[in-house]
Every structure is written in C-alpha cells, then in structure tokens.
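The data below hold one chain only, encoded as structure tokens and taken in the form predicted alone.
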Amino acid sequence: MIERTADTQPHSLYEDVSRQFNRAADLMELNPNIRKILAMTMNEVVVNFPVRMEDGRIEMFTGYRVQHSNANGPFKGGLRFHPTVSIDEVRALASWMSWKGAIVHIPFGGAKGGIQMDPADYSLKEIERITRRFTYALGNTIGPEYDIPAPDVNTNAQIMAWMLDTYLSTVPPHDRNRSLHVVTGKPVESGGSLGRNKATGQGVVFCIERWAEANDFSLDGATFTVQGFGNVGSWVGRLMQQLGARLVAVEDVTGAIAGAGGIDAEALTEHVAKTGGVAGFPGTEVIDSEAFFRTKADIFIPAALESQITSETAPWLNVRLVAEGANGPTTPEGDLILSERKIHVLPDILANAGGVVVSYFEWLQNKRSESWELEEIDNKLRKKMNRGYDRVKEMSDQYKTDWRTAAYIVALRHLEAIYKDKGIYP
C-alpha cells in the first residue's frame, strides 16, 4: 500500500524542488537576476468556500491555485482532489509545470491547483457541486488565454466538463464559443482532444522507447513494474504490453500484487475500474510494499504520488531504468542512491510531459475550431517527446551530470533566453 512519506519529517516537497533547481542553476551559472525570479512563484490563491451537501448540511473546503511563471506563455497545470493537497505541494507542482513546458518547447508557463478533500467521501452530485463552487471561487484566476487547468490526481474529463460549463456561465454569451480552451482534458464531445486521456502515459512510453533505442535494449520481452494504476499507470501498462513488455508487479493504494508469468494490463485495467484497485486481481500473488520494490525487472515506472523512491526504498530497487510517470516520485536522497547504483532515470519533468503537450494540442484545436486525427496527435507528441529527450541527453553529456539536473538546465536555459530577449518591466 502506498503510504510512504519522504526522508525527513516534516517534509517539504517545495524544498525538494528548490534543491533540484539550485543544483542546476549553480552548474549552468544561471543569470542571478533571472534566478531570483524563477526561484519564487508569481501568484498564490487560497479560497475557502462553502458547499451544501446532499443531506442539507454545509461543509467548508479549501482550494488552491498557484501560478509559478508565465514567461513562456499562459499559466498551465492540473487540478487535483486529494486529502494531502497543501500550498507547499501545489507550489512544487506549479514549478515543475514551468520546467516541463520549457523542456518540450511548448508556449505554456506553469501552474497547479487542488482541493483538500478525499473524493471517496462524497457522492458524484456532491463532487459536481464542489467542482463548480471552486471554479466560481477562482473567478478571474483562470482564463483561456491566462491560466488553463487540466485533470490530475482524482480528477478527469467529467470534472473538466463541469469546470468548463461553470466558467462559461460567467462570461458574456458572445464570448462562450471563444472560451472552450479555458480547460483541457475535456470529453471529446465537449471540445476535448483525441489522445488526451492516454497522453501522459503515452509520453512516458515514447521516452522509454527512445531510451531503449539509445541503449540498444529490446522492449520485446522486457519486464516492468508499475506503482499506481490510475490513468497514467494503466495506460503505461497497456502501451508497454503492446510493445511486447511484460508487467510483473503493481502497487496502488489497495495493496501490491505480483505475477512472474506476467499480469494482463488490459484485464487489470478493467478490474480496477470495477473494484477501485489492483487488490484481488485473479491469478496474482499478494505481496507487501517492500517486496514490490525489490521485484526484479528491467524498468520501474512510478505513476502514483510524490516521495516514493526515498533513502529507504531506493536501495531496494532491482531495475535498470526508472521512468517517472508521477510528479516528484523521487526525493533528492533517493536520487543520489539511484545515481550511485547507476540506475538510469527518465525524470518526471521530461518523461511525463506528454500530458501538457497534448493539452497544448487541445488548446490549439479549440482556438482554431479544428479537430485533429489521433494518428496526427500521436506523431506530433512523439516528435515533441523525442526532441525533449535529445535536449536533455545533450545537456547531460555537456555538463557531465545526471538526467534530472540536465532536464532542469534545458528548461532554465530556455527561460533564461526568453527573459534576456524580453527584458524585465519596468
């Protein structure tokens, strides 16, 4: 069961981001003035709002929206519903969004948001009310050319449809058809893009394919493990299986399972949709979390929450590659151990950037009143991910550093160039 915290208590995810940022900024000798700007978030909004529950009582909720940087374009980032959502976590996630957009060269800045709640405690009607009330409370904090939310942990296309409908009710009628791109990750019927649902997982797999090609490694017959089997993890599992790889262990909030002969990712996805977790999947062995981490495989794909690969769990891994589908799954202490053990890492700000790339494609389609075919979207996504991979490899070779630091350098170089071109007003 995924219950791990980080290496120190109390732990700040934003401090981890700052340590990663400072390491890269030091190595590349980032302009000190630009460093001051990027080391801080631009705007932080906290809203406390009431919602009437189905039984008639009123419950108060706390929501956040943090905007890190819009030097590269409009703020962009997901919205998560989770009990652990905090201003510290959202600051970290917003910063990572800035780096992702810069690495894959799409014109979006970084933002993130969330509501501190457990969706399992509420009915679907109550979740709709919470979503709509939060959207209304954000007001002008979001906008189609200013800040564009998307799905994240425990949110989906339906949540985005409710956000869209609520936002459109606040703008003049003649602007409504020009505001569909206020959120991405919408249902296709409501202006969403083909391929958006699988985009983050697809981007991870494209990166793994690029790594395999560069390292003369065949994915046909390779073994892999996945932590978290929600949207990202399930898509990674199915797409890797299509390439001939074999899923041998999975962990999520309901527990961990193993199957040395292989776990059918398609069937497991159906099982999770029906039961809410991987526990109880037929034909598998129940294992504990340590055994999951110690499972021998070629590739480990963390696709759950932050701070899972720590100073405690990093020594347990018995893999060749870690491809980060989640945001911030590895702490700085865990990173150091992976580096010492020569385990390759495809860092989150590169590997899981597929979601924001296809969000950008959806945003463009809405603005242009277009609808692209899935093949076109997949081809464009692969090109973006491959070019991002190549940029990170180039910086890793140039600075003789790990891939996470190299990914930060790619992002910071891009943003540094933008600031140098535009200057600082006044």
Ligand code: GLU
Second form
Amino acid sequence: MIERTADTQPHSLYEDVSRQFNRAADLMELNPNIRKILAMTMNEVVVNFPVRMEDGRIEMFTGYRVQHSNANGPFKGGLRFHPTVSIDEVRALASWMSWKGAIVHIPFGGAKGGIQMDPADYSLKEIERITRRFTYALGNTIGPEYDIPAPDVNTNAQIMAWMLDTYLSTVPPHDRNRSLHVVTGKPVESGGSLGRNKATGQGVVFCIERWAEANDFSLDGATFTVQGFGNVGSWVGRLMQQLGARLVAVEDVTGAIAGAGGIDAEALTEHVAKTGGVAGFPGTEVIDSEAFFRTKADIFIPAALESQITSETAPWLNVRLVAEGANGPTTPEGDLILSERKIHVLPDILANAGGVVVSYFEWLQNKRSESWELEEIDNKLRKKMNRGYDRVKEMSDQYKTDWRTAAYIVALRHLEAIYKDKGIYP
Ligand code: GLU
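Follow the form predicted alone with the form predicted in complex with the ligand, if you could.
Below is the whole assembly, all chains and molecules, this chain first.
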C-alpha cells in the first residue's frame, strides 16, 4: 500500500520512482540482486562550464547527464533546458527511459540530462553557445554507440543540429560520416527521421486508439483536455482532432483556456508558435487551474511537467482515461486516488515511448545510410506501441494490478532476463 505524503510540495522525484519500482519489484518478486542493481543509477556526470554572453560577460552553467542502465543497449534519453533541472529530477527521468525501452522492446538503456536554466532569459545566439559548450563539456560521456541524447522539454531539432555539429568537430574527419547517430531528433535535412517531430504525440494517440478499440469507445465525437501545448501536447491535440475528437480545455504556463464547442488545435498551435503560450487564444474562455482540472471530458492528456496529478488535483479530474504524454505527471498519491476513482491510466513509460521509438528508427537509418518513408515509420511505430500496450495489459491481468505497476513489471522482467543470461562481471 502506498503511504500518503505531502506530494503537492516540492519533493524528491527519484523517491517517487523508487516507490513505483519497489511496488512492482515486490509484486513480481524481482530477483533481489538485480533489484539492487536497477534501484541505482549507473553513472552521474555533472559539468560546470562558462559561456560568454552577448554583452561580453561570462556566465557559469551547470549541466547534467545521468546514465541509469545500459543492460538493454546504449544509454538513451533526452536533454532538457529548464529551471527545475536537478540531479534528483534527472535521475528519475533517466530511470524512466530504461523502463520505456524495455517495454516497447527497443535495444536502448536509459539516460537523461539537461541544463538548469530558463531559455527565455537568453538570446538564440546565447542558447547556441550554451548548447555547444555543454556538448563539448560532456565529451566522451556521449557517443553514437554509447549514449545518445535527444530533444526534451525546451530543446528541439535545432539544438540537436548544434550538438551534432559540435560533436562531429571533435572526431577525426574519417569518423564523421559514421557518427551521425550521436543524437536523434535532428532536423530531417541533417540526418533526422521523418515522423520524429510528432513521434511522442503520435505514440500517445496510437495508445489511446488501442485503448478505445479494447473498450469499444468511439474517439469520433469524444472530448479531451491537454496540459502543456509544446511539442507533445500540440501534436496530441492535432492528431486527436484528426480522429474526430474535440479539445475542450488546455492549460500551459501562460494560463488555462476552455471552449466547450471545441478549441481548434491547428489554430492554437499557430497561436502558441507566435505568442509563446495558449493565453489570449481568441474565442475561448479564461479559466483557473482548478477549473481546468475539473473540466468534464472523456480523456485527459498531461503533456507538461512532473507531479501535476497529485492528492490535491486527482480528486478534481472528471474523465475516464488519463493518457500520460509527460514524464512522471502523476505522483504515487495521485495514482492511488485515480485507482480508487476507477480512472484508467495509460502510464508515461508506455504511452510516451513513441518519441524514443522513432529515435531508434532514426538511429538505425543513420547507421544504415537509409531514409524511410513516413508511412513505413508510422506503421512500425503503431506496431511497437500496440505490442507494448498488449504486454502491459497482459501483466495487469496476470498480477491483477494497475497499469503503471504492470508496465514496470514488463520492463523489470525484460531486464531481469538480460542479467540472468549475461551474469555479472567478473
Ligand atoms: N525526451 C523523450 C522522452 O522523454 C525522447 C527521448 C529520446 O528520443 O531519446 O522519451
């Protein structure tokens, strides 16, 4: 049983992960030795580095890369630029990457990193210099066959292009063409994959479609709400709309808006690109955060930051399904309430795995000097998401447990099997 604590206050995210992990490990009776290994991160790198600002000043930055596990393949995971980035947050995010890869069966381990900063405080030129200096400071911590970064909160294809260029400048010329896969989520012209930009949102929607099919639920005419309208939220909004679903409320850092008749996700995406947030979108009503959480809809998609569905907000939700586009949006206390209230959860480590799945496809295309059609990528992604979904469902039935715990069990079984086969050196 999960104890209730003050999850609405700042708290250790890695402790939340440990509680989720322990619950699954107890239930499945995970091998105690393997449990000890996976309960800890493997490598933790902290770099402090100087960058010259446009006015000539030098500013110091702190960057992180935490590598949780490479039992399943090279370390893999995004980099975020955000004021909340800390060693605790990055540890949690790195371990979630390990579970994700194991659930959808792609040969990657887990890592995560970032810089503690607010990109809004810097010019584009400064962000470029910060990115390049961070890449240089990371040195051999990353590498195309060792640890492969990707975009995350406040980072994008442009940042990946700068990372690629900086990394390639540090390797001998004859190695450059075989090092393209040092980062994924690159611009398509610079070795990126079609479909990578929308991949996380697309994966969430494929997962929702699978759930709808299994529950005889029509998405055509269904209603949904989204928290966060960045890459993941805006793609989920647009793709759900293409299936006939209606977006009725959105919240982001600039505020919350509602429109019972439906908010046009395409037009809202353009508005956010122009103004930086959902606030001021014409034809909608301004609501507060509580009203946003209380909005009646069929599906809620958190696609922003961690610890949003808590002991405070979980009782407010008026939906059938929570499909987690963000990493760690639900605290263990929030989970308990959702489960008591019989609100079904498609957990982050399953639902948002589409991003890293298409990162894997990008990585493969780079290694093979290929470029795949979008249709092929979408078909392959749907297959990966559906298989992951079915594995989690099977474990949930077998252990009669919630889907988050079931998702952990799928991941831990996979990693346990790898350790059992290979053993521990020496
Ligand atoms: N940042 C994304 C995530 O949290 C994608 C990671 C990747 O593609 O490596 O899953």
